[in-house]
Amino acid sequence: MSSLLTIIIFLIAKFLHRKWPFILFVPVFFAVAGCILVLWLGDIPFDRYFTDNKPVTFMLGPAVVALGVLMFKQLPLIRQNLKQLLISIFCGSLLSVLLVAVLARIFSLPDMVAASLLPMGITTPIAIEVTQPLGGSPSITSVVVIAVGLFGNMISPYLLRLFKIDRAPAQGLSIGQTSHGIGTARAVQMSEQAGTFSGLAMSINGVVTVFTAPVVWEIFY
């Protein structure tokens, strides 16, 4: 039942966004907000929803693996831009954790909160593994990472147009670097090249941040 509910809400969101391309009708955001609203109004426990929704959750694995097909098809373009790609991801990862650390210091956030926010730019499973040794809360990290992904999924096309980023590889790199898997879902919809580079940026950024986050933490804390 929960799987059917999730799919129906997502399909409604796709229909609304196609008819009225308003930012609040972006399918991922609308589906998440819609499911939360239904669970709240129906007084449905999340544990029950999560258990019943396992068929849809299971499909996340094959969907992520399927990104490898896109990467294989774009292999010549990846090789051609590999140096720029790696430099951009390293600089983006370092800048991301530096900004969080600096802002956390400016606003005098508790160390636990700062550690929880530090890996906010990478995908949730890796972010949790980064934040735990630093004394952060996996719960806070998960919520923040998902919120960042949703935000990126919603506004990334508008920001790309605003800053006139029109090359598909650069678009994908920008989205995957900042909005991980949820943003990559939007990049795949934009174009095959954007989806490929978004998935690649998401993966490499996670690995790089495993090293940059603890180094920045040691410097500031």
Contents of the next structure:
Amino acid sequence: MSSLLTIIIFLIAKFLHRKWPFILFVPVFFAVAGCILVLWLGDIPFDRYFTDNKPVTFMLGPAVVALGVLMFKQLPLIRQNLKQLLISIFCGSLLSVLLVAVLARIFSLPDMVAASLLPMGITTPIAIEVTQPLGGSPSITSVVVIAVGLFGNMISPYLLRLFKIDRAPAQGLSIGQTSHGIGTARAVQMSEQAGTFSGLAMSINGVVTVFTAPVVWEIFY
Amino acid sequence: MKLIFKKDSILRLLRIVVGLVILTGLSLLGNRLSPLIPFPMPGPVIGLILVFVLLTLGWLPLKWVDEAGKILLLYLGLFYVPYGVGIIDVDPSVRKIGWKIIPIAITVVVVVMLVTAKLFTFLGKKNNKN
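Please supply the coordinates for the form predicted together with its partner chain, as a counterpart to the form predicted on its own shown previously.
Next comes the full complex, and the chain you just saw is listed first.
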């Protein structure tokens, strides 16, 4: 039942956003907010909702695999940009981790929280693996990673316009780099090329951060 | 004429079904392979690499996964929604420091997005000049 709720609210949001491209109608945000509202009104526990939604989350696996099909179709464009792509992802990973470490110091967050925030730019399953050996909490990590993804999904087209980032590969790269899979869902909507580069950035940044995060952690803590 | 149209749409449907089965199979295979790899890599990302390799080697024709892939990616956002709803399941201890985490997260997204995109564009221009 709950999976039907998720699907229906998402489809309504997709319709609304196509008609009125207003920020609050961005489908993922609208559907998340709508489901939260229904759970709250109906006093439905999250665990039950999540278990009922197994059919929806199951499809995430095949959909991520489908990004590989997109990449194959855009292979010439990837080849043409490969070197700058890898350098940018590596620098982006390092910058992201450094920035979190510095800001966590400035805001005087406890070490455990700082470690949990460190991999906030990468996909949840890898982020959890990164944070655990540093003494972080996987539950904080997953909430923050998801929130960052939602934020990126919602706001990235506006940021790209503000910063005058108008080429599809650069757009996709920066979305996947900062807001992993949930952001990639938005990049895929923008263009096939943006989707490809977002998927690439998400996959490569995840693996790169496995190595950059512990090094930066050693320096700062 | 009518008959040909019908045959085409059946073939198209068949390709979508077969494509979904292939992509799902590769995702599950990725999940199985994931624990065997020495660094953390989610199963579906391994599946992504597998489908890319199979297509590049020509062992898997594009037409069998193209349509199914397009449909799945159209709904990529939907599949993340239940995880998104999970933010209400947050630990009370996080709620107390949430006001500190939010500005950090926003800064990181904005700065990293700007810097990676500009760096990528800059490196691209330099490459073209050489």
